[in-house]
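First, one chain by itself: the form predicted on its own, in structure tokens.
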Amino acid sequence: MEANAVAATGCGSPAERLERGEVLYYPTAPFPLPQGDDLDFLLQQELGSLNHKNISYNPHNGKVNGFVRKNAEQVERLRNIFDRFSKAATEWLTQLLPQYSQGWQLDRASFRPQEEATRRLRAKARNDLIHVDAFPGRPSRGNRILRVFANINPREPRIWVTSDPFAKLLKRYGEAAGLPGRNRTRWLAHLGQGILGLFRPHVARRSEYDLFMLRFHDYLKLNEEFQEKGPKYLHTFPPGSVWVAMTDTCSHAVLRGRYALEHSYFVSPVVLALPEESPPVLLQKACAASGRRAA
């Protein structure tokens, strides 16, 4: 396993450098984190049962979900960190990445109160096999997936490892993991078309991008070739710091740490800095390109 030094500096602009696959990183949180009595209640929360992963809030209702609840007063100060924590990494990231707040969605934000290293789940729902990211239940139709972390122990670091990018991965994998194929003239009738007029993004039901999207993560969580021989490199987060990355291009797993606080954003395909380099566009290439060969 390779070390990789990640920083908040480097080639490109941070747009770029996102949707290349990078990890920004910053070692002093650049936003306000729970802190003092808010930070100590946070870390006494706990997962409501074992289906529930993490303890998720949504911005537009203000719901809090996934925890043991005990009253109305637990509620809404759960609430109200979470709000905090929202509008703070929400307005840190308009700053770095302007063009994206012109066309993202915020979505879920969450806290993840359990150690990584010990927790027992389905292979298909463990963190730490490397994946890309796909959400089961909130499809992003070419969307791309832009998440911000942050951990808040106090004591302990949280482990990453990433391996390669999507467009690589697709390259390797993506026949094995089966790319659209009953509807492929659809795709390729939309090369030209933008990406836009191929996902829709108005219809809530999956996309054949979902599909494929859901299918290619759980395939490499599965693959264990891919998993104990593929490139590994090792990011350490320490106590305080926060990183970002667009998690469908970016491959990588959890392998050691809790408390970490985590907030996602789909962000519209027009405000992309790279949009020929996004993963909709590269699977449409690819299935393009795998036409060509059965004809």
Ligand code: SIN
Contents of the next structure:
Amino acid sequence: MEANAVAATGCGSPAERLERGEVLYYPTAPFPLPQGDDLDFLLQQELGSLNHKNISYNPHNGKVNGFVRKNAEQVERLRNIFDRFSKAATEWLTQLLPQYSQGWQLDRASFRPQEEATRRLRAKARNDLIHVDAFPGRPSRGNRILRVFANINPREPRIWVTSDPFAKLLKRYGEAAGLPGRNRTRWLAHLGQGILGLFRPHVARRSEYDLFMLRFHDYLKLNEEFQEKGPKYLHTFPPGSVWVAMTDTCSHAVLRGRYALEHSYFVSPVVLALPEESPPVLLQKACAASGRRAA
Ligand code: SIN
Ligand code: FE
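May I ask for the structure of the form predicted in complex with this ligand now, the form predicted on its own having been displayed?
Once more the chain from above appears, this time first in line as the rest of the complex follows.
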């Protein structure tokens, strides 16, 4: 593995870099993170059950899930900390990526209290296997997945490894993972629905695109050759740092670290800087090419 290397060209606008699969890294947090008593309080919170991978916050209704509930005061405090984090992260991202803020939908925020190096999860849920993201419970329907992370561990870094971006992985493994069905009319119709349902990802059903992305996520995690021999770039995110990635394009895994905050956003294809390079369009092209070859 290339130690402390970043698969980054540093060329282009922040949106272009994100859409090409780079990680944007900020050694010092560019927006306020929980501190003092609030930070101590957050670090004491425990994951509620094995059904929850993280403690999550829904900014649309203020609900916090997945933690060990002790009393009403604790719940209120946790909600307030998440609310401040969600607002601060969103305000900063609005300045960094003004065009995205015209067409995004806030998804969930989360707190990640578990040590990733020693977690025991079933293979498809493992965070230490390289993958591109697809959320099983929250289909993106052709919207992009943008995520901002903050390492709030006071002492330890969070360690990530990234590999090739979606465009390359699709070329290499798309057919083997199972491109959307030979019935291309159905696939195109579903893609259309995805675009109509842009601002309702929470009520939307899974489109053919979502089904493929879930399949691809699982395929990459279970592909030993890719996990062992694929290119790897190591990222060390020290305490207090922040990083941003489009995790449906930037393949990634977390190897080590505990106590991170994260916020996800669904970004509409209409506000992308490089719409022709987005996964739904690349996938559509791959299907068309595969259909031509098969015909
Ligand atoms: C993931 O989306 O794979 C998790 C990344 C992290 O928790 O750092
Ligand atoms: Fe992921």
